[in-house]
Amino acid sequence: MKIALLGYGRMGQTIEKIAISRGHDVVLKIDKDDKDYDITKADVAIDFSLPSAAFGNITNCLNNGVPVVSGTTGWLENYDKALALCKEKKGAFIYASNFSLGVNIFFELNKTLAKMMRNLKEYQVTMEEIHHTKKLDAPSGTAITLAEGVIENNNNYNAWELDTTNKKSTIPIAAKRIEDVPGTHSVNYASEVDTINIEHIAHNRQGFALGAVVAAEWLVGKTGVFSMKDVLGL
């Protein structure tokens, strides 16, 4: 495939190496200051840009008939507009807060545990995410997806908040920034007698990058809005 990389930071550079190793050509590398480029050179675009740039990048792809995979977080106030444009243009679009195979299994495990804990009101859920100091948004998109997974499957909770909360129905998410941490997420159910904890620890960025390339390979030739559950058959 001919791939456009929209965003050429550390993730974009890792994606480039994996894409080339899998036999693809990277025909565009767009950094934050690049405005004029021909997206139609590409068979598919992978967006790991900035929250302020992501929606414009996705719109440009969909308007030009280029399938687009986005892993940028912090732009989701415009997510419904992107879905509507994708449908209008009969385009192809995947957004994931995290493309790692392990994290997507963790998402499903989180939902299953949330269902199991529904009737155990003595347990209170809390979450923590730890990332490198260059991550701009907090909490992480992955943590938000985890919180939404609990809310959808456990009627004791209806919202999440960054850091602390006094409301029993709200999930507090602690966000820490520590140098060179690719990403750690934990979900904790604590009672007076014990704590149940599930955790995912990323050792490097390669899992995220490989998942994004696999998603791009899968998306080409399709029409519609998809998720990593579709890609991985979960």
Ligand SMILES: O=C(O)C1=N[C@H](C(=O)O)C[C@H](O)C1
Given for the second form:
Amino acid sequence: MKIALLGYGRMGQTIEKIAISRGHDVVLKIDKDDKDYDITKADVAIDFSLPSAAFGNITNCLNNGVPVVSGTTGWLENYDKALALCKEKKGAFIYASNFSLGVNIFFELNKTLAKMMRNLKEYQVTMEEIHHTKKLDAPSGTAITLAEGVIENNNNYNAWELDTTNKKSTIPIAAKRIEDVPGTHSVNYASEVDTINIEHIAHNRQGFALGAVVAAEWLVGKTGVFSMKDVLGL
Ligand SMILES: NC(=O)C1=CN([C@@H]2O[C@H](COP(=O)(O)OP(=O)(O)OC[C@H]3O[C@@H](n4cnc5c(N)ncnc54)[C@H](OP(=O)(O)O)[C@@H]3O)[C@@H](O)[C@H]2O)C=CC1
Ligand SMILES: O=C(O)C1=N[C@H](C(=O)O)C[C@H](O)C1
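Switching conditions: you have the form predicted alone, so give me the form predicted in complex with the named molecule.
Below: every chain and molecule of the assembly, starting with the one above.
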């Protein structure tokens, strides 16, 4: 497969190594200053760029009939527009706040736990995410997906907020920035007597990158908007 990498930073470079090891060719490596490139050289594009750049990159792919996988976080105010364009152009698109197999299992565990806690009003949920100091967005896309998973499955909660909140129905998400941490997420239900805690710790970026390449392999030849749940059959 011929792959375009839209964003050749920490993730783009990790994805390149995994893509090559799986027999693919990386035909484009695009960063901020690369403007006049021909995206149709690629069979599929993988976007891990910046919150400010992702929607433009996705639009360019869909307008040119190139299937696109995006892992960039912090651009979701434009997500519905990307879906509409994908439908209009009969294109193929996958966004995931986290492409790792482990986190996608953790997402399902989080939903199941949220359902189990529905009637236990003595517990209050909080979330924490820890990432490296170069991360631009907070809270992380993964933490937002986790909060949405709780809201959809537990009617004691209807919103999330960064840092703290004084509303019982709002999930507070603490975002910590510590040098070199690839990504740690925890969901905690605390009562007066105990705490239930589930946690996912990424040891490096390999899991995110492998998931993105597997998603790109899966997407080529399909039409529609998909999620990692579709790719992994969870
Ligand atoms: N979904 C998931 O599984 C994961 C998602 N992420 C997300 O992926 C994104 C990238 O993360 P990371 O690789 O660590 O970040 P980096 O900052 O290392 O890389 C981003 C790259 O995008 C480039 N860029 C800037 N403008 C454009 C543009 N218009 N088109 C294409 N590329 C551009 C930057 O180039 P320059 O340096 O020249 O500005 C930089 O090389 C973040 O949003 C992060 O949250 C990260 C890990 C996993
Ligand atoms: O910026 C990162 O590094 C990461 N971003 C994603 C997010 O915002 O959830 C996924 C992962 O945690 C790493």
